[in-house]
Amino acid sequence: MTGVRSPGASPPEQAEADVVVIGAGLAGLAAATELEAAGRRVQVVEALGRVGGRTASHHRYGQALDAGGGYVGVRHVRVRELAGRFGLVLTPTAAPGANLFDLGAGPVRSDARRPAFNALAVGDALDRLDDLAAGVPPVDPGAAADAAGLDRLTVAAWARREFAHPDARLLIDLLVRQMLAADPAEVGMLHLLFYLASGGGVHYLTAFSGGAQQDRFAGGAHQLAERMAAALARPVRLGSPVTDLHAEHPASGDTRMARGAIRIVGPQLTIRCARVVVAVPPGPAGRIRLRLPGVRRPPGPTRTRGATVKLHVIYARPFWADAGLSGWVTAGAGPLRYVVDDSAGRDGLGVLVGFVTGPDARVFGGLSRAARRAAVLDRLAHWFGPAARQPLALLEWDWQAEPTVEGCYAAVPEPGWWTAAGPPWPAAGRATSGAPGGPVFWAGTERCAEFYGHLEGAVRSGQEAARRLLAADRVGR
């Protein structure tokens, strides 16, 4: 693959660039793409041995299966624009048939004629969430009415206080585990409301057809990062973690570097540049030592409650369709609480995708491989019958084990964080260290007020960081 430099390549003792982008996920690559288009010499460095960040794929039976982020919603216009620009095709995710709900009394078929929950109780809960989220400005959640109280209150405590019907409380529990990959007892109510407001509301966020899971990339979401990297003038330096950002004055007579240049330091690299874009999740970003006078690290939820193990179970065919089932399951108990069908466009193979999240993922990740396999297949057989015990393959990707991610889908701060720290991006009326002026700019899906935690948020944050950097350059001139 072009556009990357292998981890084993020997770097020069000292390299130079106008801008160094730290992180080759979608945020970093989106920033690099915009900056190169504006004429900047850009060098992207990445700690992992691959590009893509929280997008990655398994490759089995001629198929690329999204082990990380992969869904593209109808409102995710920046990702869709990039997909078209780099020649990628999107595939609808919808699967026909009845869904299964296993809420404690065994699996129950549910369709439009037979809902699994009490319709009045669930409708009231969803409407309440959307009404409250409408009062939270995504650009500055701390400006919401009673923000401090909502921030300290956990979602679990709020649901117990507000709803008498058990179906309403259970639905909210399932939503948080599904959308945030965390336990409702660990999540502040303000963060949930911000997430809903940022992403388009609870109905949009939970929908496949017409919603945030409308499509996936044919051939895997990792292709977008790979094609963006391949289009850059300089290969991405893989296997190159950054440990320090130092201030350094340029050599005498060097007019290509801004005064007070930055030295990027890591075990395998030293690069001098005028500006930096840090496009890695808040936890790993917080471990980069900043030795730049006047530069402050913007707030970021470095302690995250989110945890995910994503599973793919491959069968010779989607046998569950014979019983009129969609392959989608929602369960009230772990470890496997969510299953969706991913068979569309798979050349006849049946593919189920499962999610183990939050505390379930922490326990699941500590089991032996045999115990994990047995736990998954036992659940699938309970829902789909004995044929579910005979997959062609069962694939796992434990995002808790990724040192540059620290969980997934996105950082989930502890209750009270938002009003104590403030937004991790420039917000009107607040002094934020990520504001224009540089020389360090911050990106990543956790640095975006719109579509936080989604591929769209990552792309938007990278493009916005590039815009702020270019604006700062114009002011400097």
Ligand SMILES: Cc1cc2nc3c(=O)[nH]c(=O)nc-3n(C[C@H](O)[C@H](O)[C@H](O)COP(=O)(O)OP(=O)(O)OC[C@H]3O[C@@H](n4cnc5c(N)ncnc54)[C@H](O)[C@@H]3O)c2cc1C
Contents of the next structure:
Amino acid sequence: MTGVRSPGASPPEQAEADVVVIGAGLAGLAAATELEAAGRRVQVVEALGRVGGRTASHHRYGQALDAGGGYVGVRHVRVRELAGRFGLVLTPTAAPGANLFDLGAGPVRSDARRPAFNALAVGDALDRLDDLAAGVPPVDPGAAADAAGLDRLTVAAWARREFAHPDARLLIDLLVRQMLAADPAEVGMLHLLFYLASGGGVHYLTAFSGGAQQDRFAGGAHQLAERMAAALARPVRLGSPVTDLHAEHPASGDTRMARGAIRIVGPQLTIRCARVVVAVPPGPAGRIRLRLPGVRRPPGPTRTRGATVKLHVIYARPFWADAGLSGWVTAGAGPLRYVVDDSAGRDGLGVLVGFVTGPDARVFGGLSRAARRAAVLDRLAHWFGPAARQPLALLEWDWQAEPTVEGCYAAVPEPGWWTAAGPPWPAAGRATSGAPGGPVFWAGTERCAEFYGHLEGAVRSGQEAARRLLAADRVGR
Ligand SMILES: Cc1cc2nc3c(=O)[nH]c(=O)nc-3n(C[C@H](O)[C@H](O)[C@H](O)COP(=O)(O)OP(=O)(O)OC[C@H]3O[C@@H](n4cnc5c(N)ncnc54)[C@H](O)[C@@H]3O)c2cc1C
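Right, the form predicted on its own is done, so what does the form predicted together with the named molecule look like?
All chains and molecules follow, beginning with the one already shown.
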């Protein structure tokens, strides 16, 4: 790869660029790609020793396995466009066979993607969610009717208040743990409704075939970031956390700033530049010290309840297919809440992907390695039989241990946050510091009103930050 420079390959130095992009996740790389195409000298700096942020892969047995974001929906058109542009192939996720639902009375087989719940109760719950979400404008959730009330109310409290039938309550619980990797008792109703409105509705968001999990990258999602980085003129500076943004002339009060008037500072580097794109999640973004006159940090949920440990359990073959099973499991108790079959086909290795989410992830992350392995294999043997106890490998990626990619799958703010803070992007009718004019532009999946929390939201946010930056430069000329 030519577009990535490892830490230590060059000494800490004073460098210059037109634009510095902080963060080499898909948002930062999408911004850098657009800015470079417009003729800017762009330097991307990244805290970790790799690009990709919340996309990453394990490499085992000749396969790349997505440890982070991996699924691409049919409506994720910008990701699809980039995949095509960078020569990557998408492959359908769906695995044939019956699914398992283990919701208290033992595993139940079904060809459906949802448990055999009471149809009236579940239909009512889904309709209510979609109706309420339709009233929440994603670009400004605070403008919804009774936004403050919805924001303070947790999803768990709403489900208890609205639904007498236990199936409706259980469905809501399963959906929130699956979509947001959080406990419904920790999530505000307004955030859930915003997430549904932003992502295309509950059916689309939870569907594989035809939905948000339709495809995955053959060879792993990390390749997209790697190829985008490799195509940049300047190598990404890895292992280079940014701690401070300074004005060179803080007394000037000129918020547009002259060329070369901002200093990007970290233990490994100092770069002078005219514009900055901060493409890091809200938690770490809140820890970068800003000393730029007139620049305010836009709101961002700095306390997040989203937490995930993603596991890959690799077998010599997908033996569950012999029993007519798809490998998909939905469970009502942890640690494994969801299992998906990510095998490349039916003739090679069998790969089960497990998700441990929310409070389960926090407990799981504190167990010993042996205890985690026993807990996972016990559950898999319960569903798929004793052969599940003999994997070739069990790989874990605990995203809670990655302080620079805090919020997994994405930041989930505490109840009340949206109406107290306002949207973390320029909203219709509201002035925010993320508005055109710069010199600091904010990106990242949590700064996108469309497909928040998805790869698609990350790409859109980066492209939008670049568009606003270029527009501001045209006005400033
Ligand atoms: C387990 C898991 C499964 C997921 N599944 C899916 C899925 O199937 N489909 C989907 O669409 N989405 C999924 N997501 C979400 C998706 O991965 C993210 O929305 C997306 O990758 C976020 O991209 P980003 O560029 O906004 O942020 P990030 O990828 O987090 O990139 C931000 C980068 O900034 C760097 N950084 C932070 N602070 C600093 C600093 N001070 N200085 C320099 N660099 C810094 C970080 O190290 C990081 O590399 C999943 C996420 C996880 C964790």
